[in-house]
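Take a look at this single chain in structure tokens; it is the form predicted on its own.
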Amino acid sequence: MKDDMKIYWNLYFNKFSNDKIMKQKHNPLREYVAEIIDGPIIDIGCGQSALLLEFSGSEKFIYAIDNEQEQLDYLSKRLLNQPKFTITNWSFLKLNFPDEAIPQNIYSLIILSNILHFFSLQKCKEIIKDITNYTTSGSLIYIEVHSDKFYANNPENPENNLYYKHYFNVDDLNNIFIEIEFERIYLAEIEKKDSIEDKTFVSDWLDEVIRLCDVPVNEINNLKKNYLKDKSQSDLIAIFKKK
């Protein structure tokens, strides 16, 4: 993890309580809890997962997977503040997905939140094809990805897909999840502008980056202006059920 992102996630951990991030999170899984079949839950690329925090009192075995140990440490600390949390049915694994295989299991719920847009569409097809081997009839797969309306998407820019490798539309999701194998039970496109609270947090983060990383004075104003301009955050959220 780069130094600026280490600063970001440390500030995020210290500024936002569990209750805050769970209330802010658009979480349709709450509507489908009764449909989650027997079996463990896995969140791949979990970060400080607001989704997993809501399963803190679950009796299911839960795998929290991330390629950054710092994020796993933050999540485990957050869980210690959750009511009814028992660590005995949790596993925190530092794992570089998809190069390293996830634990061999048949999962009741697989969470892929804010991870697939870091791969090409073809690679995403391969990932979901592989993930299917870890599911059975009734298994749910939660997807959250940046849509093609996301502020950073500019197809005319030759460097458009250097960081986020793909921006999704609904047809992309339908092509990844083959209809004969999956039923889409939920779909939403979330569009929003950054709130004042969002901008304040980003401003505080930039101040920390500038202070600790010795950003040249002549670059500070441009840096803050770029990050704090109005941005259209746009994501697709979907839940698929294995047939």
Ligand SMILES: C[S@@+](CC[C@H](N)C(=O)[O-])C[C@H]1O[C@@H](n2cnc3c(N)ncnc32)[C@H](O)[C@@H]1O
Second form
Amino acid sequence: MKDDMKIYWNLYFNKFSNDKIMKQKHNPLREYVAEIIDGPIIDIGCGQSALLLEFSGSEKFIYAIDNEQEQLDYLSKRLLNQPKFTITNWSFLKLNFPDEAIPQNIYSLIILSNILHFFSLQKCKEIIKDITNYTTSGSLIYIEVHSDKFYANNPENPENNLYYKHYFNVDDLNNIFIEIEFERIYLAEIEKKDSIEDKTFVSDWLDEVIRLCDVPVNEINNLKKNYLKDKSQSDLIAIFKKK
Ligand SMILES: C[S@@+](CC[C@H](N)C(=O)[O-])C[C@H]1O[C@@H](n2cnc3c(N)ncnc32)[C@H](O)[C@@H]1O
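Give me the form predicted in complex with the ligand now, not the form predicted on its own.
First the chain shown before, then all remaining chains and molecules of the complex.
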């Protein structure tokens, strides 16, 4: 992880309580909890997963997967503050997905929240095809991705897909989840302007980056201008159910 992201996640951990991040997360899984079938849950690229925090009292076996140990440590510290948390049914695995295979199981729920946009559309197709082998009838797959309306998406820019490899539309999701195998049971497009709180957080983060990383002032001013401008976050959230 680059130093600026280390600082970002550390600040996120210290500034935002579990309650805050759970309330802030648009979480349609709550509506389907009662119909989650038997079998473990896995969150791939979990970070400090607000979605997993809501399963802290669950008796299911839960795998939290991330390629950064710091993020797994932050998540486990957050879980220790959750009521009814029992560590015995949790596994925190540092793993570089999809190059390293996830544990061989049939999962009841697979969470891919804010991770697929780091892969090309073709790679996402391969990932979902492969992940289908870890599901059975009734398994749910939760997807959250940046949409093509996300503020950073500019197809005219030759460097558009250097960081985020793909910005999704609904057809992309329908194409990677083949209709004969999956039913889409939930879809939402969230468009939102950053709140003052969001902007304050980003400003504090950049101040920390300046303080700790010795970034030239003009570079940081550009970063601030870019990050703090009035921009529109835009994400697609979908839940697919294996037929
Ligand atoms: C943007 S955060 C999303 C965190 C969380 N899923 C959420 O939606 O709030 C992306 C997370 O995925 C992890 N990550 C990125 N690439 C990964 C990979 N190839 N394998 C596993 N984890 C990855 C990052 O370390 C980071 O914690």
